[in-house]
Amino acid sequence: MNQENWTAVDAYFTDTLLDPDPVLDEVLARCERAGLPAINVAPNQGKLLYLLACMKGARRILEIGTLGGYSTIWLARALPEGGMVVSLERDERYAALAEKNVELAGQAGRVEIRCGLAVETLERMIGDDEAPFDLVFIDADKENNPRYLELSLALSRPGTVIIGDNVVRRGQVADAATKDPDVQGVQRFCEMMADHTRLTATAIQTVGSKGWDGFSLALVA
């Protein structure tokens, strides 16, 4: 098996299980011409979050790594009237996009985009006591995981979703002699959570068009 298999299998499930959906193939070009890195989340994959947001019942969703918006459309969607996104997004240049891409999608009135780094804008949130997610999607720089796991927490209540994406890195995770620092990051995330007295965790590794990779899933007891 290779990747033009894993991709191949990702495009069936795809054309069989998802309806078509011009809007975001926009937003993914959008996202293309704008020359943004090619990190967003698979259709499939963002379909699992939907429905993961729905079997939660999810009215208020943290997101941690905005890009362009299109994970963020994804969560946006499940949402039930008056639900919320917060999306957290450092770079003020993918931020202005994924607000244009919220837009076209027709889900600006349930997203909020906040720029700036991530764990300044939760510290804050914490300061302002704002009220707890019911599911978190933690997709940003890895070197920093230990430290969104740790303030998400601080913005959970029991039975709020954590979930952490690309946390398989190419098989490094399980590499003890690694000295790559977002490899470091999803370790030291992985042991958090096993060792956290309020979580009960797993993780999944993964294959399809985006590659080799995976994802956490942890329950706030």
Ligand code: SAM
Given for the second form:
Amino acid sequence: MNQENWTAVDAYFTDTLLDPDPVLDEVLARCERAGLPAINVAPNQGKLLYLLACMKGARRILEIGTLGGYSTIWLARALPEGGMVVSLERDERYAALAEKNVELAGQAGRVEIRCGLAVETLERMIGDDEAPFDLVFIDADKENNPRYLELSLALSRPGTVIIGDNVVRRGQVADAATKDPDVQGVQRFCEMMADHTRLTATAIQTVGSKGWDGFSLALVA
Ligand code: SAM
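The structure above corresponds to the form predicted on its own; please give the structure of the form predicted in complex with ligand SAM next.
And the full complex, kicking off with our chain again.
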């Protein structure tokens, strides 16, 4: 099996199970025209996030890592009336485009993009006693994943679901001798999820149009 097979199977699932989505196609086209890296989730992964948020009945969703707002829009679409996605992005240009994309998708009223370093934004949110979130999607710099987990926990309640993206790192996650700070961040993140008394967690490796990757899933007690 190789990338060609994985891409073909993803295309099959996306064509079969997802409705045509000119709005999200335009969002991706805008991101490409603006030179953003194509590191957004794939369409079938976006729909997985949407379904998880629907199953959870999430009213308040926290996303760490907005990019052009592609996954943000999937998450926002899952919200009930009165729900809100707060998405954190350090790059002002990405955040500005994400805001335009969220507006194009008709989700502007229920998405708030906060620009700045996510650790600082999260610390401010905790200091401001922000209400807990029902679902957290961690998808920014993996080196900071351990800190994102701690801060997400401080913004969680019993029942909160915490999803981590890109936990496979081309298989290096299984390399105890790695010196890569992003891989070390993911390893520490996994260890913390295993050790934390409030968390029950697992991780799944996946293949698809985005290559070999995977995500973690944790439930807060
Ligand atoms: N969730 C997006 C999607 O699927 O459409 C993709 C997010 S992309 C993988 C990671 C994003 O995190 C990038 O836009 C990057 O600028 C942002 N990022 C990286 N480090 C960050 C930090 N320290 N604080 C906030 N955002 C950060």
